[in-house]
Structures are given as structure tokens and as C-alpha cells.
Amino acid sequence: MKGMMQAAVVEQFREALVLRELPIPTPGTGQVLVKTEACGVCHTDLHAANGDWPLKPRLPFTPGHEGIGIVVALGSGVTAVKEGDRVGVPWLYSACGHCEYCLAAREPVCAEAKFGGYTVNGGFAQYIVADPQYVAHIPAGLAATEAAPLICAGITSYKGIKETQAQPGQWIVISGIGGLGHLGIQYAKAMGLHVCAVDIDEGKLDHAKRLGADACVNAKSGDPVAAVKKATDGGAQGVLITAPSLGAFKQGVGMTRKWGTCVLVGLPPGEFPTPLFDVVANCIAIRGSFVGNRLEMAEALAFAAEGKVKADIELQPLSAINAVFERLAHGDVPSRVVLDIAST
């Protein structure tokens, strides 16, 4: 497809992004070229955009890696999706399928996998280029707008809450009611969890009452953990912690319950602080876990489509992509910031 699209490219880390006109990608053999109608904005692509990580991306690069749309061309050999499908391209690009970590589905840990946004080029722009054996297929009826976060913030939660093997009628506590946590408390509930949610904001904590949490602490008041633990008859048998502050990560591990399971997907920078003789004498696990395989992806869909989960968003066009960044890194994001790319 020839042409020129518009993009949000980084050219240097810790500067604003530069909208470019760019030559629309032509699909290779064994890729689809997907006509993006709508990507989310996620905490990691700032993070991304900052070079915070020890694997840097390649300069220049386009962030996104919740990039939903229409499949509009196929190179040769594709068989897994077809014209006009609805797909999304999400964090976990691709994987060599082969490894041991990818026979037993846990893909996202593939040491050749690559990621969206990140070593290829993402969602803030008007095509991409997508591998078809890991794409999202997103359900009929679910809008693109609406399936953007979930490929990512969507999953995460719901793959974290899994991984706390917490049990229908047990407490999981949310700590981070933001893009990630608005939607953990509503998996966990439709997972049959109670949920104490976590946060330094009344603002959140009053969003989160009203998904349902059943108990909310405030962290900046009082003791954070005593709360949690009075609120939950001893601790959380489950603990998710989605937001990007080593202070909750160590209130966290506090909050967990005797032989629980406190499960870290938020990134923030830094060493974690760990209080082991609380880890040895309570039993806890620590478990860090990131994105999900693509048979969860599936299941965090089918909630969505199911009319269960659904993620509060706000719109805004690919030239905000900027202000969006200073309002994520000032944490003044209610839920979710998805990009309509379509209206580009």
C-alpha cells in the first residue's frame, strides 16, 4: 500500500515526541498490515519514551502498544487472520514459538521475543505493521476504543489476579486504582473476589467503591496496612500491586496475608525493598508477572464482550500525545487515555 501516514515518533529520550510523516509499511512475508482505528496510552510507554529501563529501545522509535484496527493487506503465507478483520497489536509482538517458555505458553518471557512500541514500532500511528500469530482477535461488538486498554492494561490485571491463585470469596487487594487497577477490580469481582482497593487519591478510591471494591484504604492516611489488614479479618490472600511506587510495593508484601501471594506488575525505577524476615516468617510469595499469553488475552476479552469489564476512557487525538505524557507523569490520568487514531 503506498502513501504516507502520520506517526508519534521518539528521537531522543526524555523529549517530546515529534509528529512525522512517515511512508505507510508494506507487510513481509508472513506479516498483516493493520489500518489502526484506536491505541491506548500506557505508563509504559512512557516509560519507554524516558529510556528508564535497562533494555533501551532503538532510536527512532513509535511507541503503542495497544493499537487496535482493521487488517487492510496481508503479506504471503498468512493464513491466521484475513481482510477486515479487527485485531489488536499488543505488547507481546512477537515470540519464537519454539523455546521452552513458549511450549508451556508462557511467551511473554521468550528470550526472542520482541514488543510492540518498544524493538518494533507500536500503535501511534496510522498503520502497523503485525505479526497474525499474536495478535488479538478482538470480539464483534466490542469498539476499537473500548478494546484498546484491554490488551494491555486489560491482561495484565487479569493475568496478576490469576497468579495470586486467589479463590472465589477470598480478599485480593487492588493497590493502584489507575488504568491497570480500574479494571483488576472488576475482574476480581467477576471472579468471585472481594476487593480492598488501594490508593492515595479519594478521587480513585471513589471510582473504585463504585466498580464495586468492597473495602478502600487510603495509603496516605494513618497506617496503610493496619487498615488492610482490619478490612480483610488479617491480610489479603492476594495482593496486586499495579501502581508504579516502591513505596506500595513495600506496603504490599505488609498487606498479604500468611502464605498469600503479592504479585508486582507495576515498573516503577529502582531496587525493591524487600522486608524478608516478613516474607520468611509469613510464608509469602512474591511473584512478578508480565502481560499474559494469548490464551489470556482471549479470556480478559471475552469479559469485556460478556458486558463484565469494561475500561473508562478518555479520548484524545494523536497530537496531544504529548500533553498526555506530562499529565501521565504528574499521575493526573483518571482511568485510561486511548488515542482516536482513526480521526487523525
Contents of the next structure:
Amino acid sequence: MKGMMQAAVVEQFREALVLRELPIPTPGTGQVLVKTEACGVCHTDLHAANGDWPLKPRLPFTPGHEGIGIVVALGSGVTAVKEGDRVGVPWLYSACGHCEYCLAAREPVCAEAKFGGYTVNGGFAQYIVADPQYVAHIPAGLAATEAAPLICAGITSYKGIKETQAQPGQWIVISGIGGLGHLGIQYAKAMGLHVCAVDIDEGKLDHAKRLGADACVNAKSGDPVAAVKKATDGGAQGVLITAPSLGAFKQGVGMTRKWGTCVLVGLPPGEFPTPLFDVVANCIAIRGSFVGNRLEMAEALAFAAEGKVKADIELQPLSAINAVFERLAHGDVPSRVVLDIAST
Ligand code: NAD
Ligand code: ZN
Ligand code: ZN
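Would you mind generating the form predicted in complex with nicotinamide-adenine-dinucleotide now that we have the form predicted alone?
Below, the chain from earlier opens the complete complex, with every other chain and molecule after it.
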């Protein structure tokens, strides 16, 4: 496809993204071209633009790993999708397919994995080149704008809940009720768990209640660990930390019941102190979790297609990205902003 497209580009870390006119990319052998309809704005995009993590993206790059669109052109040899399919171009952009992790469907940790909007250009653009083996297949009946948050925030919170191994009827704490957490509450309820929501913002906690949280704790007031232990009668079997704040991590370990599992998915740069005696003597598991595999992507989308999970979205134009990042940095985005790229 010839012509130019709009893209929001990170040219320097910690500086405003620049709206550029770039040539529409050409899909190579085994790749497809996706015309973007919508792309969610994940807190990870902000970490990427700030160069927060040890492995930094190469400048310049186009962020966005919640891009949903229509396949408009196929490179040679593509059979996994066809023109006109609605797909998502996720964080797990591609992987090798044959290492021990790929074979075990633990493909997000493949050493050859590429990351959408990070090591390859992503969805803050009118077109995205994608690997058809790794795109998300969007169920009929889900609008692009509604599907966007599910392909990162949705799958990550869903997989994180599974990794806690909390069983129906048991408690899960979800710490951080933003893009990931507001979906996490809905997945957890649909999976039969009792949910205790933790955030530092009363508005987010009110929202958590409306989404079905059984208990809410404000981590800014009093002793949040004691409050969670009281609400859950001794701590939660599962704890999922989505908060992009180091303080939430030590607290999350403290909120975990004996023999429970604390799953870390938030990615603020840095380290957090671990109370070794408590972890050992209470037999607590602490585990990281990184998006999910392709089957889990399909499962996470199916919950939404069945009406059990619905992303709460605020639409913004691509040109508003810098204002959106500013709000995200200050916790001022209620749930998820989705860039309405179709009307760019
Ligand atoms: P977000 O900004 O939408 O939401 C974060 C929420 O955490 C906000 O509601 C905020 O008020 C709350 N919060 C801040 N400090 C807190 C604290 N001390 N205690 C409790 N809550 C607190 O962010 P998001 O898009 O949901 O992403 C969250 C984090 O998850 C980011 O660090 C992101 O990079 C990471 N992430 C990880 C994965 C993964 O695969 N592991 C995938 C996606 C995002
Ligand atoms: Zn993300
Ligand atoms: Zn691999």
C-alpha cells in the first residue's frame, strides 16, 4: 500500500511524542499489514517512552501494544489470517516457536520474543506490520475500541489471576485499579473469587465497588495490610499487584495469606524489600507474570465476547497522546484511554 500515515513517535526518552507523517510500511514475507482502528494506552507505553527499564527500546519508535485493526495486505506465504480479518497486535509480537519456553506455551519469556510498540513499532499509528502467527483474533461482536484494552490489560490481569492459583470462593487482592485492575476485578468475579480492591484513589475504589469488588481498601490511609487481613479473615490466597508503585509490592506480600501466592505484574523501575522471615515462615510464593500466551489471549477475549468482562474506555484522538500520558503519570485516567485511530 502506497502513501503516508500518521504516527506518534518517541524520539527522545522523557520528551513529548512527536506526530509524524511516515510512509505506510510494507509487510515482508510472512507478515501482514493492519489498518489500525483503535489502540489502548497502557502504562507500559509510558514506561517505554520514559526509558524506565534496563532493556530500552531503540529510538525512534512508535509505542502501542493494544492496537486493533483490519488486515489490509498480506506478505507472501501468509495463511494464518486473510484480508478483512479483525486482529489485535499485542505486546507479544512474535516469538521463535521452538525453544523450550515456546514449546511449553510460555512464549512471552522466549529469548527471541519481539515486543509490540517496544522492540518493533506499535499501534500509535494508522498502520501496523504484524506477525500473523501471533496476532489476537477479535471475536465478532466486539468493537475495536472495546477489544483494545483486552489484548494487554485484559490478558495480563486474567493470566495473573490464574497464576495466583486462588480457587473459587477464596479471596484475591487486586492492588491498582487502573487499566489492568478494573478488568482484573471483572475476571476474578467471573472466576468465582472474592475480590478485595486496593488503590490510593477513592474514585478508583468507588469504581471497584461498582464493578463488584467485595471489599475495598485505600492504601493511603491507616494500615492497608491490617485492613486487608481483617477484610479477608487472615489474608488473601491470591494477591495481584498491578500498581506501578514500589510501595504496593511490599504491602502486597504482607496481604498474602499463609501458603498463598503474590503475583507481580506492575513494572515500576526499581526493587522492593522482601520481609524474608514472613515469606519463609508463612510459605508464601512470590511470582512474576508477563502478559500471557495465545491460548490465554483467546480465553481473555472470550470472557468479553460472552459479556462477562467489559473494558471501561475513554476515547481520545491520536493527537491527544501527550496529554493522556501526563494524566496516566498522575493516576488521572479512570480506567483505560483508547486512541480512536479510525477517525484520525
Ligand atoms: P494504570 O496507570 O492504568 O493503573 C495503575 C493504578 O495503580 C492506578 O489506579 C493507581 O491509582 C494505582 N496505584 C498507584 N499507586 C498505588 C499504590 N501504592 N497502591 C495501590 N494502587 C496504586 O496502569 P496500568 O496500565 O494498569 O499498568 C499497571 C502496571 O502494570 C504498569 O507498571 C505496567 O507497565 C504494568 N504492566 C505489566 C504487564 C505484564 O505483563 N506484567 C502488562 C501490562 C502492564
Ligand atoms: Zn500493556
Ligand atoms: Zn521461543
